[in-house]
Structures are given as structure tokens and as C-alpha cells.
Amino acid sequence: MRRIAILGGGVGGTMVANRLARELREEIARSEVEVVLVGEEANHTYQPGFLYIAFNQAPLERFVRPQASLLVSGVRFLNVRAKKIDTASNSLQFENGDSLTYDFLVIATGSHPSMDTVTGLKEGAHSFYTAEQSIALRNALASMESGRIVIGVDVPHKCPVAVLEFTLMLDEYLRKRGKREQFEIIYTYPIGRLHSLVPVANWVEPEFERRGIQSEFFFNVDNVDPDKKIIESLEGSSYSYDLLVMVPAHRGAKVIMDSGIGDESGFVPTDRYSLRMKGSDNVFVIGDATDLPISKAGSTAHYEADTIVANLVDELHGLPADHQYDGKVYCFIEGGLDKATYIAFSYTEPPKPTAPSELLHWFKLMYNEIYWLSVRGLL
């Protein structure tokens, strides 16, 4: 029997496991192939929902499902924490002392926000990249009547447009509460424009001006003083704040670092087209776990899954596994609480944001619900 192990139960890992189980159902039924999903979390969380939690538009429960309920027949789920990936022996070692050998491995270990990369950040800032952070931010925003809200960004981080979504949603949240004039919103960014993608920066700049959102470029966060409530940049600027909302730097999974297969930030060197781990023929990498210079977002993993599944199926059938990923990404961008736009781009095609509309906002909300079909490999 040939075994495909998928390490990580997020969108990329779950989607690959389910699609493989459908594509290889006959081989699985004949016990020729086994698909094993290894995930340390018993529940699967739709992380884009955290933004809606922060503005009290939805409860956490709406975005959580039991991981096992999302897996189709033919996928074996191991709810364990991986300790080490040993590519020399083609095995995974788990913290409970067990191990699993594989013929092919898909690394889908994702990324996580680190509040430890900047002094004082953990004690002095809020964020919206975990469920706990979003709930705490929701409560903090609800209790404020006035003040200065400063938004900071560290790199790298996943879902690059999320900070713009948060800022625009914050503006409308305060307006709907009738308190926008009592607040000052200051948006900072580490390079010389409002976003790393030039078309996105050009689109959002007039939006900021229209809404009275202040901004400062070349603001690389150096430290935070949680007692004095001051944030300082490497360039020498500083702001006092009543509420600091930070997009923290993201790092790869601990198992990647401990296994010695990642870069200094814990991301796996990956061929940008085949999505194989560099230096390996039987290990693929998907989503946030890669070191590719593209957006770390759910849609990235969605499109990468097409390439990885096709190559694995061809490998098992003795066919040339030459399918290539073209860098495609598709992201909705909330332009407030009731309008949205989107961007689609690839390695060769730049993004072209359209004017926000209520229709696109409803498409975004609709996708939040049909995501559960997507992760099952049905869309």
C-alpha cells in the first residue's frame, strides 16, 4: 500500500485530503492507497471570520466545525501533534511517541501570528488573527467612546489585504455607532505606500482621504510601551494611542523549525511551479507553509491544491507529474461593513481592484458559508 500523508488540517491540508480521496476512491477501496490527514486541532476554524467577530457581526461558533465532520470517506484522520518531519526516512514523528511512514507527504502546516517579535507588543496591542484576539478586540472596541486608534503592520503576515479591510470596517463601525468624530484613526505601513500591491494601494488611497483616515509610510514598528501607550518605529516616529491594533509578523510552524527544513522564519523552500519542496521529489508544500513570494491566503491554498492533487494522482498512476501552479490568487476585500471589492492576480497578471459594491459584499458573505463545501473539495 502506498501512503499519502498530509500534515496540517487547515484549508489546504483538508482540501487536498478530500480531493485525493475522491480522485483515488477505487485505489483506496482496493487498499492500494491510503490518505492520512494529520492535524493537531480537533476543530477546523474559518479564519477570515475573525474580522466579523472583531466588529460583533458574528459569533465564533459560526466559523467552527469538527474537523472529522469535514472529511470524506477514504480519509483517515489522526488528531495528533507532529514533533518532527524526517525526510531521510520518509516518516513523521509525533509528540505522543508514535510515528507514521509515508510515500508522499504534503506539508500544510500554515503560519501563526507572533506577538513576541516586537518588545511590548503582547502586553500593549490587540490583533484579529486568532479567535481569542478577535474576541478581546471586539470587547475593547465596544467599550470605547473616544480616542486614538493606531494600526501597525509587521511582516510577513498572512492575508495581506486584511489590514485594509479592518481599517475600512473600523471607520464604518464607528460611523454606525455615531461616534466617528470622537475617534482618530492612524494607519501605518512599513513601506512607501498604503499596501505592498501597487494597484491596491492606489485604490485605497482616495478611500482613506474620503474617510479622514490618517496614514504614515515607512513606519516599521520597533517597540511598544504598554504602560505609556506609545508605539515607536525604527525610523524614529512615535504615536501615543488609546487602542493599538497590530498585524503581527507571522512565522511557520514549530515542527518545520524543529525538523530543520525551513528558513529562518519557519517557511519551507518550495518550487513556485511544481510546489515540491526544494531538494525533494516526494514532498509537496501548500498554502502559508511555503516560502513563495505570494499572498498567504486561503484562496492561494485552494488553487495550489489543484496542482498538488493532479501531480500526486499522476505520480500514483505512473504518468508525468508536470502540472504547474501559476501563482493565482483571488481575494475579496471588505470596503466597509456593507460593500466589498475583489482582486485576482497571478505570477504574470497584476491585481485590478474594482469599485466596492453591496453585491460583492453579499458574495463575500455567501462565500463565508459555502466555504464548508469548498474545504470538502466540492467546489
The other form holds:
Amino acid sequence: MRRIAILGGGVGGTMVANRLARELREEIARSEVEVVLVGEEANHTYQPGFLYIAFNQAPLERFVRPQASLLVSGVRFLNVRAKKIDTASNSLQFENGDSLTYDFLVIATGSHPSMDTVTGLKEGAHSFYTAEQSIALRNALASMESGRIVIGVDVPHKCPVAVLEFTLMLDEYLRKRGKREQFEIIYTYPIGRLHSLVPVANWVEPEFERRGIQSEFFFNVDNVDPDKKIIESLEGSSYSYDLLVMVPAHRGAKVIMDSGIGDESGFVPTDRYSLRMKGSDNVFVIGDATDLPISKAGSTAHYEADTIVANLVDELHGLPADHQYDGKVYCFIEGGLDKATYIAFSYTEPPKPTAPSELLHWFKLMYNEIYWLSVRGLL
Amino acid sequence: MSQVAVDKTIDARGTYCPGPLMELIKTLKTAPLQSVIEVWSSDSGSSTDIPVWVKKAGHEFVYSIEEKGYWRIAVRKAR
Ligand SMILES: Cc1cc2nc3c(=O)[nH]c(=O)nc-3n(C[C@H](O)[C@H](O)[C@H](O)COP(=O)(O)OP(=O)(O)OC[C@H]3O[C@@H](n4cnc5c(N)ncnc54)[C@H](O)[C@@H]3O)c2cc1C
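We have the form predicted alone; now please give the form predicted together with its partner chain.
Below: every chain and molecule of the assembly, starting with the one above.
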């Protein structure tokens, strides 16, 4: 029997496991192939939901489902944390002392925001990148009547548009509560425009002007003084704040570092087309865990899953496993609380703008529900 | 120019988000002092964007060389 192990039960891991189990239904029934999903979380959380939690539009429970309920038959789920990936012996070692050998491995361990990368950040800043953070931010916003809110981003981070969505939604949240006039919103960004995608930056510029949102470019956080409530950039400027909201720098999963297979930040060196781990034939990497210079987003993992599943099925069927990922990314962008737009691009197709509309906003809200079908491999 | 030894190369060709400059900022953060990072970018904007940021951030711009369809831009980590 040949075994495909998938490490990480988030977006990428769950999609790959479910799609493999469908494609290999017959081989699994004949016990020729086994698909094993290893995940440390018993529950699956839809991370884009954190934005809505922060603005009290929905409670956390809306975005959480039991992991087992998302898996199709044919996927064996091991709810454990992996301690080490040993690519020399093709095995995973678990925290509970067990281990699992594999013929093929898919690494889907994600990227993880860290408030420890900048002095004073943990004590001085809020965020909306974990469930706990978005709940704490919701409560802080609800109890604030006036002041200066400074928003910042560190690199690398997943979902590069979330910070813009957050800023536009914040403006609208304050307006709807009749207190926007009492607030100053200052948006800072690491490079010389409002967003790395030029069409998105161009679209959002007049929006910021219309809404009275101030901005500063080339602002890379250097340190935060939580007592004086001041944030300083390494380019030499600083702001005092009443509320600081940061998207902190991300790292790869601890198991990647502990296994010695990551770069300095814990991301796995990956071939940008085949999605195989560099130097390996039987290990694939999906989603945020790769070191690829592309957007860390659920949609990236979605498109990468197509390539990885096709290659694994071909490997098992003795066919040339030569499917290539074309760099496709597709992102919805909330333009406030009732309008949205989207942007798509690939290695060869530059991003083009699309006018925001109410319809797209409803589609984004609908996607928050459709996600649960998509992760089951049904879309 | 060709005498400069490059310590790490980032191939950010055909990538738009986070893009070549953000990749450079990320890489410089964990790179040792004085190391030279070379970014490959197919976006012509990078050859102006990157030097502007490098100056603001107090690093050292080493070179920008136009190849067929892309630029090789090198920066030395100075702080
Ligand atoms: C606020 C916010 C908004 C977002 N909005 C969007 C959006 O609108 N569109 C979009 O496309 N993306 C969005 N994203 C990004 C998206 O959620 C991530 O890019 C996506 O989840 C990445 O999928 P992944 O499978 O690579 O990692 P994840 O989904 O993060 O999954 C990684 C999994 O690996 C598990 N794991 C790690 N280490 C181990 C171990 N040692 N043992 C066992 N299990 C382990 C983790 O527990 C986790 O379940 C958003 C993210 C945030 C935070």
C-alpha cells in the first residue's frame, strides 16, 4: 500500500486531502492507497472571518467547524501535532511519540503571525490575524469614543489585501456609529504606494481621500513604545497613537524550523512551477508554507491544490507527473461594509482592476459560506 | 560591477504581490550585515522604487542591470 501524508489541516491541506480521496476512491477502497491528513487542530477556522469579528459583524462560532465534518470518506484524519519531518527516512514524528511513514508528503503547515518580531509590539499593538486578537480588538474598538488609530504592516504577511479591507471597514464602522469625526485614521505601508498591487493602490487612493484616511509610505515598523504609545519606523518617522493595529511579520510553522527544512523565516524552498520541495521528488509544498514570492492567500492554496493533486494522481498511476502551477491568485477585496471588488493575476498575467460593486460584496459574503463546500473539494 | 559577490538572489520575476521590494525588505531583515542581496524583477518600476527605499532605510544601493525582460538589482545591508 502506498501512503500520501498531508501535514496541516488548514485550507490547502484539507482541499488536497479531500480531492485526492475523491480522485483515488477506487484505489483507497482496494487498500492500495491511503490518504492521511495530519492536523493539530480539532476545529477548522475560516481565517477571513476574523475581519468580520473585529467589527462585530459576526461571532467567532460562525467561522469554526469540526475538522472531521469537513473530510470526505477515504481521508484518515490524525488529530496530532507533528514534531519533526524527516525527509531522509520519509517519516513524520508526532508529539505523542507515534510516527508515520509516507511515500508522498504534502506540507501544508501555513504561516503564522508573530508579535515577538518587533520590540514592544506584543504589549503595544492590537491585531486581527488570530481569533483571540480579533475578539480583543472588537472589544477595544467598541469601548473607544475618540482618538488616533494607526495601522501598520510588517513583512512577510498573509492575505496582503486584508489590511486595506480592515482600514476601509474601520472607516465605515466608525461612520455607522456616528463617531468618525472624533477619530483620526493613519494607514502606513512598507513601500511607496498604498498597496503592492498597482491597480489596487490606484483604486484605493481616491477612496482614502474621500474618507479622510491619512497615509504614510515607506513605513517599516522598527519598534513600539507601549507606555508612551509611540510607533517608530526604520525609515525614521514616528507616530503617537491611541490604538495601534498591526499586521505583524509572519513565520513558517515551528515544525519546519525544527526539521531544518526551512529558510531563515521557516518557509520551505519550493519550485515555483512543480510545487515540489527543492531537492526532493516526493515532497510537495502548498499554500503559505512555501517560500514563493507570491501572495499567501487561501485562493493561492486553492489553485496550487489543482497542480499538486494532478501530480500525485499521475505519480500513483505511473504517468508523467508534469503539471505546473501558473502562479494564479484571485482575491476578493472588501471596499467598505457594502462594496467589494476582486483582482486576479498569475506569473504571466499582470493584475487588472475591476470596479467595486454591491454585487461583489454579496458574492464575497456568499463565499464565506461557499468556502465550506470548496474546502471539501466540491468546487 | 560583476566583482560584487551576491550572497542571496531572489527571483521575483512575474510576481506582483507582495512584489519585489517587499521581498527585498523581508530578506534584508534576516540577512547578515554587509551581505548583498540581488532581486530579479520583471517590473520596470522596481528599478526606481527599490533605490528610493534603500536610501530612506539607510542601506546601500549597489547596482541595477537591465537584462532581457527583467532587472537585476543589488543592495547591501548596511544597518
Ligand atoms: C484576517 C485574514 C483575512 C484573510 N482573508 C483572505 C481572503 O479574503 N482571501 C484569501 O484567499 N485568503 C485570505 N486569508 C489568508 C488565508 O486564510 C491563508 O492564506 C490560508 O489559510 C493559507 O492556507 P494554508 O493551508 O497554507 O495554511 P492554514 O490554513 O493556515 O493551515 C495551516 C494548518 O497547519 C496546521 N499545522 C501547523 N503546524 C502543524 C504541526 N506541526 N502539526 C500538525 N498541524 C500543523 C495548523 O494548525 C493549521 O491548521 C486571510 C487571512 C487572515 C488572517
